[in-house]
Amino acid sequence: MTSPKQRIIETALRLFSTQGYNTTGINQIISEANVAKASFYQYFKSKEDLCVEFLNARHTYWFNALNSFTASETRVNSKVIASFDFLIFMNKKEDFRGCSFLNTLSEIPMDNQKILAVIQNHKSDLRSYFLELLNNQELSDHVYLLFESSIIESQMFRSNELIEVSKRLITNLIQ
């Protein structure tokens, strides 16, 4: 069996992703992770602390999933388009729950620097991901911005319509 700490993080990963941060209570987490309450506070000094670890775990999971999904594409342009297809794939898999990082951003108080930093870090990496692919700051930012919209619009309308729109726009942009 995995370690208590690992079980807590895995449970948080599942619950925070699907129910949101505020909606998910410590009690549910420790109960589903089969961990004593005091054990929880041994590994995480607060729920906020767990949130940071959750976002880090999500970061890793998400980029791994993205890279796996697009691995078979060799040409840059196809890889970019496949990244948007990845959103469609994830929307199906996670029922249009959107981006954990943006969702968390809306749930925490504005002055929570620690969590904010993790969120910003994730999105900076995403921005770099497109920059590394496209090697053109303006173009990659353009794609990044449409990618971000694609996430939230599809979450909001429970529909991939605007992802498809974005794909068409980008196809035009990158030939």
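Starting from the form predicted together with the DNA, produce the coordinates for the form predicted alone.
Since only the chain itself is given, any partners or molecules it might have are not part of what comes next.
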């Protein structure tokens, strides 16, 4: 059986993903997670704190899944391309939900430093992921930007077409 805290986080993931951050209320999360209001506030002071926890959990999940997905690739070039295959895998698994971080970013005021810092950390880690693989700042930034735009475009059009285009472009860039 999952803990009340875990149920709250899992419920937030589902509701933030399907309804958005702004339209999901604390009372709905409490009700659907089947926890007492006191339990919610025992773990989280606010919806904002829940969002930070949700994004941190999503960050850990996402990078673990990415690293697991690409682990069998031994060549750098293959690992970079497999990262884009991971996007296709995630689109299928999560029905083109897109990036939890970018989705949340689109809903928060830019002065919300607490949530913004978590989003920026995730994107910085992704950028570093490609830099560590490619060991070339300009090239890795190019790959990172194609990766990010592939996420947005695939979500918007519910298609992996531009992920495949990005893979072909990157294959030519990193050979």
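Take the two forms, superpose them, and find the largest set of C-alpha atoms that agree within 1.5 Å; that set is the rigid core. Given the structure is predicted, the values throughout are model-derived calculations rather than measurements. Residue numbers count along the first chain shown, from 1.
Fitting the two forms on the rigid core leaves the C-alpha of Ile29 displaced by at least 2 angstroms between these two forms.
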